[in-house]
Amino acid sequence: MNYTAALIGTGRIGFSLGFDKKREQPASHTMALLQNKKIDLIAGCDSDEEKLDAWKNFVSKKSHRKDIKTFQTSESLFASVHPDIVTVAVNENSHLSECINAINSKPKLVILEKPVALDSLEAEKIRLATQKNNVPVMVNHERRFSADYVAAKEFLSKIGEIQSVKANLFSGLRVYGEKYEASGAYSLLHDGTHLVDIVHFLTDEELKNPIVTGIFKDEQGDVRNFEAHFETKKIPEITVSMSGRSKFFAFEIDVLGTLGRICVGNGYAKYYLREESKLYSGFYSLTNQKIKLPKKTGYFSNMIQNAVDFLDGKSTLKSPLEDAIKDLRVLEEIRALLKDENSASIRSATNCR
């Protein structure tokens, strides 16, 4: 059985990142939908007519379909077509309205770009709409589908009890500023959702009651650095660290166990286990393990395949709405503390070596 699909938002993640020659492809919803043989992409929507025309021309050529329909509002799209899958790939401040429009059209599945919404109040409205209409929503936390992070989760059982988890994000985008809450244009929401979610995914632990330290604010009062510390019954130290004044982009997580260690980040994955030391008699050292990974992580194509498998009744959703809402609530707890704290010195995060 094939499934029809429509795309709301033909911008970067919706379409144009599919042309980035440096990124692993597919890197956009359009390319991933087109690549899956069980999906027929039949319609697209964007308020930008020029982007929409470029999208239609490409999809028509790639899919060999002359009947691709385009619309400048989702209301007009849903009045005309009734796809099985609706992908919502718009800016954060439009997630609530566009996702609820999609849910109300009663497709078989909605794929929503992360984060769920600007805040948990909006996210709760989306959740209630899913219950009312019995429409499932999957959130694109892409690392849940990436082969290197899936391998890390499988390897966790070999490293003993988890002693600490350190998740770091470095970029040049402000971490938080109150004046950006309405647009969502700050890294805590935009990228922090991935950071919190991958900790949640790997450890199956919920993060609550953070202690925030190392806050640094720039001259405009925007937060540029912080560390949030959590502890659970199973893991005594979980640290989520973000920098918004770095001259590079990096995303990494370091899990230290009693018998080994896992370090995964953009472009690398390292796995270590305790073995008899070659350096010291009577000691054990961590030794790098050779883990065979596919050449491609498949982060986007695996997400779309999970959607198909779910609709075929072969799998559950690996990134359900409920988990993504939990991530958003953690970010809100951190955000509340960032609002109240005064500028503080930066504590350096421990990086993977």
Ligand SMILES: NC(=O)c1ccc[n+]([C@@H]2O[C@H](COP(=O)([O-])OP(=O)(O)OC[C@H]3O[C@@H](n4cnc5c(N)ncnc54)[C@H](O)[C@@H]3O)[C@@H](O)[C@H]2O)c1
Contents of the next structure:
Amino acid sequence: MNYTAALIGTGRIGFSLGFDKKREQPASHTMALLQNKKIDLIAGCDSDEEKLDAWKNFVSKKSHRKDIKTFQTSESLFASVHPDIVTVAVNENSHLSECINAINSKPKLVILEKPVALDSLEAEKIRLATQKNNVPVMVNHERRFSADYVAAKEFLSKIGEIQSVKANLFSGLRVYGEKYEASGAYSLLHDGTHLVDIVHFLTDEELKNPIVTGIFKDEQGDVRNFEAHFETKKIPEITVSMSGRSKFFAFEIDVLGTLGRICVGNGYAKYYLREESKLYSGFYSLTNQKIKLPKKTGYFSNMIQNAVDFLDGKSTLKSPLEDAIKDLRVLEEIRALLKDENSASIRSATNCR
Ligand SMILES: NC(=O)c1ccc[n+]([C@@H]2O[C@H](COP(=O)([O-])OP(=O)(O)OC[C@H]3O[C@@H](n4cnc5c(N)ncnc54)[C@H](O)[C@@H]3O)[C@@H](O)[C@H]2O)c1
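Now show me the form predicted in complex with the named molecule, since the one above was the form predicted alone.
Next comes the full complex, this chain leading.
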């Protein structure tokens, strides 16, 4: 059985990242939907007419269909077509309205870009709409589908008791500023959702009651650094660390066990176990284990395949809405502490000089 699909938002993740020659492809919803043999991409929507025209030209050629439909609002799209899958890839501040519109059109599945929404009040409205209409939503936290992270999760059972988890995101984007809450254009929400989600995915632990240290604010008062520390019954130290003043981009997680260690980040994956040391008699050292990984991580195509398998009744959703809402709650707890002007942990650009 084939499934029809429509895309709301033909911007970077919706469309144009699919042309980035350095990225593992498919790297956009359009390319991933087109590549899946069980999906017919039939319609697209974007408020930007120019982007929409470019998208229609490309998709018509690629799919050899002359009847690809385009619309500048999702309301007009749903009045005309009724796709089985609706992908929502608009900017954060439109996730609520566009996801609700998609759910109300009663497709078989909605694929929603991360983060779920600007805050958990909005996320709760989405959750209620899914319940009322009985429409499942999956969220594109892509690392859950990526072979290197899936292998890390499988490898975890070999590294003994977990001593610590460190998850880092380093970029040049501000981490948090109150004035960006309405647009969602800050890294705590934008990238932090991936960081918290991968900790949840790998450990199955619930992150709660963080202690936040190392807050650094720039001259505009925007947060540029912080570390959030969590402890759970099983893991004594989980650190989520973000920088927004790095002149490079890095995403990485390091899990230290009593028998081994896992280090996975953008472009690398290392899986270590203790073995008799080659360097010192009577000692054990960590030795890199050769894990066979596919050439491609499949982060995007596996996500779309999970959607198809779910619709075929062969799999559960690997990145369900509920999990993504938990991620958002953690980010909100951190955000509340970053907003606390009296925090002893705050250093600023001015008092550092
Ligand atoms: N999973 C990932 O790794 C990843 C990567 C990049 C972006 N994203 C997420 O994807 C979403 C989009 O990001 P982007 O970088 O593609 O942004 P973008 O600005 O490039 O694209 C968004 C598109 O949505 C359109 N749009 C916005 N509101 C709309 C509306 N109400 N109706 C119709 N069209 C509308 C815009 O015109 C634009 O073309 C964001 O939530 C972002 O966080 C996820």
